[in-house]
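In the form predicted on its own, a lone chain appears below as structure tokens.
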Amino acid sequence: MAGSRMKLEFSRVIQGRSRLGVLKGLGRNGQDSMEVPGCLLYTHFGTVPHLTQDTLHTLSNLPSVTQVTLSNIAEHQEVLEEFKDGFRKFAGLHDTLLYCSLHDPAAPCPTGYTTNKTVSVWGSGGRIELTVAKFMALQKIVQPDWYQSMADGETWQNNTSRKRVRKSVDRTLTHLDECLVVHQNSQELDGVEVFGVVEGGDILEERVRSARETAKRPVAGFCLDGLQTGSMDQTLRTQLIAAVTKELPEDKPRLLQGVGRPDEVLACVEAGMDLFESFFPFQVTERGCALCFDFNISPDPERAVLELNGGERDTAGETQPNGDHNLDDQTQMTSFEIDLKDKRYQDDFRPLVEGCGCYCCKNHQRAYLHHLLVTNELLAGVLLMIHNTAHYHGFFGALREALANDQLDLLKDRVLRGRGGQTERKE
């Protein structure tokens, strides 16, 4: 495989750990590129979900990168094969590039499905068998832009074995030689990048050897994985991070997968990451809520973005604090969003967040996005999705203007004092 493309421009590294750049050489003509600290677009089969293209491309700011997953499409690999025009085109999906993953971050997977020579993800049909042959075929007919390797995952659970763990990164790191052979010999993959993945459990050991021997092999970034919301707290989580990137090339890019709130992006773009997936708007809106918190950290008056709730104390489907959230569960509502379903909004006029640009909250008010979730409207769905989504990848822009003027600081205590319009004295 020719040398990557793929690299990292930097204009401030932030006490040796936070990074703020531009990640250039993407797509297959090395033409693209995309600022880091950010996130990549969420969708089920090449489709944001609610959302048609036409509605998603209202939102400006949109990420250059759009995610698909293997347990989306392995299912249909009979039709990609006969289209043979690659993914992008058969979605229909425009000006966009292409990072294939294994799995959905939203999505739950089993374990106890893997041996040493596959891996298996999980369709509307059931469970696929993925050896390296089947997934390098995948990739073939997908035709992305980068993909993550093949990788034996199963350890994010915090009772793993050590054996069991390290089990885990000798497979991976097979998978990812194995794939890097069928790559190097694969004209269609000519120009496609690939990224390494790193296991290791919550066991540091592991967690570094993984790392230092895929920084060996020829991949152009790293995907961290098993270190996602539900596996472990996140004071571990920041120090396994710390340890890894010790062990990777500086210009080459993180990507953390399985992490969406926005308290933990900010704990892990500290501890030195630069990609992170943006399934946590669509785990939003399938509870009916709308995500309202605060990152303005304009110091124009004028631009008061997001005076939240007036100071009003919302304890509708109120939750731990920050820090304290069940770590079994991804599923349950989070401080950082308002549940729309509550009686108390059925009568409340104002936007679902004040000064929010979107085209719901320039529309309609949380009364009607309640009337719309008590009815079983579908297009609750849609409103909801169009403001999360717009509102998420806000905070990535806000995150990005924070770190370019050393307010870090500000924006972390705006995020997590002003969440849901509850204002909480940060520990």
Contents of the next structure:
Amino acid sequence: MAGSRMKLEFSRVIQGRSRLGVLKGLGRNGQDSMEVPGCLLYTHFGTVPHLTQDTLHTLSNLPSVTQVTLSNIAEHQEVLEEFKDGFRKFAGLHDTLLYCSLHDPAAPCPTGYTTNKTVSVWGSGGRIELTVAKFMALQKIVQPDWYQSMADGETWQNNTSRKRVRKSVDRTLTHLDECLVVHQNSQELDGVEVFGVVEGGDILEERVRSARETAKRPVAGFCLDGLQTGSMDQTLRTQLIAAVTKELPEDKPRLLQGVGRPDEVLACVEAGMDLFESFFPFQVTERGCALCFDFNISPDPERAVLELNGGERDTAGETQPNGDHNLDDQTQMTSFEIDLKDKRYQDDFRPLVEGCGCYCCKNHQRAYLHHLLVTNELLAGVLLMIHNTAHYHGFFGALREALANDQLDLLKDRVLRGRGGQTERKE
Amino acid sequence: MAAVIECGADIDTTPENHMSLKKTLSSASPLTLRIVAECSVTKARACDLVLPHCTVSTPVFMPVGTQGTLKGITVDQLEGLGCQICLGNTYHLGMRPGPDLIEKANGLHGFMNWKRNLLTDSGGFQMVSLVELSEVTEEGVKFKSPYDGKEILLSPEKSISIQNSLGSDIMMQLDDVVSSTVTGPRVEEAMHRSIRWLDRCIAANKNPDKQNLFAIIQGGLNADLRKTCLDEMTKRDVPGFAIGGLSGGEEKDDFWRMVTLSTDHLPREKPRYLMGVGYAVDLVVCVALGCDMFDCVFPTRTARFGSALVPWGSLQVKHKQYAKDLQPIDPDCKCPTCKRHSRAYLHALFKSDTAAMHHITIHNIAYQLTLMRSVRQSIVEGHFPEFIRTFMKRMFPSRDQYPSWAVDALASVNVTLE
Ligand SMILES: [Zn+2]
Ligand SMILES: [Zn+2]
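Next up, the form predicted together with the partner chain, please; the one we just looked at was the form predicted on its own.
Below, the chain from earlier opens the complete complex, with every other chain and molecule after it.
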């Protein structure tokens, strides 16, 4: 594993921070790659929420890496053990890389259940306690291309004591060492990469210690845990990320857990993050909303149309910008979306976003989506998930383009416009 | 009219096809029925039903998209499964989003972006079954809106007006629905009223050149009343007939006798739609009795509870016994679900995501449509009776489990099950 094949090749690093490049050497044969900054494909047990493979594949340019979580998988250990061929095949996924994380970033995880030796995940049948042995047994049957090592991430709540934070850093390092021992002795995991998890809550010294120690281990990359939306404001998050990334080797990827809002993604990319989880479009879908924020920075004639779209968002009036920093906010609407349940869309025969090439926008109108939502029809989730996924991954594409063309400020301007005073106060 | 012209170019030279075409042209309805084959043993037939949006191969099962959507399935997926016609419910759509909005969206086709045919019901059935305080008078069905409590009258004219706004290819007349288990004078009253309402519906249709209006044969389980209704309604120049008032909890013995009585007296050159029937055995038997079109919410509703339809009955994907079963739902099924996913994966997915339901819904629609395509093919190839025997053998573990009504019904059309 010291000879990890996963390598970040940069085409551009801006001000020593924002990193544009390609993560190469992915997959067990090392032939695959993904662009950074980028995001993984969010799934429930290998399925993008609401979507079958048919509806999913109406989308082009999907991420090459699919995220699955042990919180979904752990309760199905037995059948996967019998199946033997790994989760990818079990789930009917063919052409994708698999990243296995511990928790579902969109599902709150109750605290108070970790011990020195165990962490807990919550599946449909309740809590499942994982020791390193069970955690690694699961990795062996899942057979992902990479996974995060076991971690004690219970420090995201405000006012977690310094003592608890220190304990979480220590435990997480111990878990990592134990995972690595099992990993190196497991033929099944040959060619599989491990990401070490950086903890440390909101305490700078603990963050630095966690990063420094994790970086000493033979890991392929790093997950930054405990910085998720709702746990702290972006100013503090940016500071902590900056301090952590200083301790991390340049050529290994950094994945930020639990952050998905476009404004926060932009700030975290500027602070040096590479990878994100795409649970945000799912959350937007679940509240019956459609992403509509503008990220188009190419000077083309269609500009005028998009301008109109952005303008409409500005005057929407009843959008409730998500400003307070508590976890409840994750279910509240942000200013990057429109609420299609709102009566004003009842007779709006425009697509969700003018110019969007997704299946939903090419075939359906806001009025229809409004109808599906007020009548509680399942197709609402399907169509919204298609659009929101397309829009979100489009945003990441635009982000890379902006980095390539030195237009990050212009993109930030576009994305944050319409957030009004909210943005001013925060930054 | 485009459909008729298109059919004219495609015309068969057999005399009966000439006749049916002429009849269609004279009534100027946007529907043509070409009989492709008739079973020489049973009353089954295979037809091409030419409708404004495309030709439907019958016998056909029509999936139900109550509120302008088919339970989590996109219109492209539905088209991909080979569906040529599906249903919308006038009662639901008339309430939400309402006929005005749908008209603005270029009809239900435009609103849901469905390129093929649509059939809408009259709204009467839902009203009587869903709304507690409904009252039927000669005027129509009076009820209180469950959304705003306002009193609404659904008259034959109103039903047709809503269906004209929806723009469906086939509209159903408003009929006076009584439960099939009710007997006595109320059944006779409902039958006569349904005839009067048919005339009002015919008169109210603003788009007879674009939208077909079907009559609904009533008369409960009383053969004389059914016969009277058939005699009266077949005098009207409607493009098709539905057999109504059945499939509501009556004895199957009564059910099939009413079906076969109806098909005996319905004109050969017009389509016959048996309402609310969709269980596989019922479909096969009623095709043998001469029905062409069927609809039922069962295959899509049951899918959401994890029940997958298979040639040997059904398979409860959520049951523990499938947790480690790595076969597809039906190894012979060619639907997107069976091509990719195992019972074990679907079993597990039911615990994580609603997409599990969509997978089963797709499979169940595929099952229904494939069953009807196989039925049609066997009629065309002249071995429908043999198909029935094979189908029954597969569906039931042994001969003594065949439902007696099905055995009797099939015997009535000369098919004996060994
Ligand atoms: Zn879109
Ligand atoms: Zn299937």
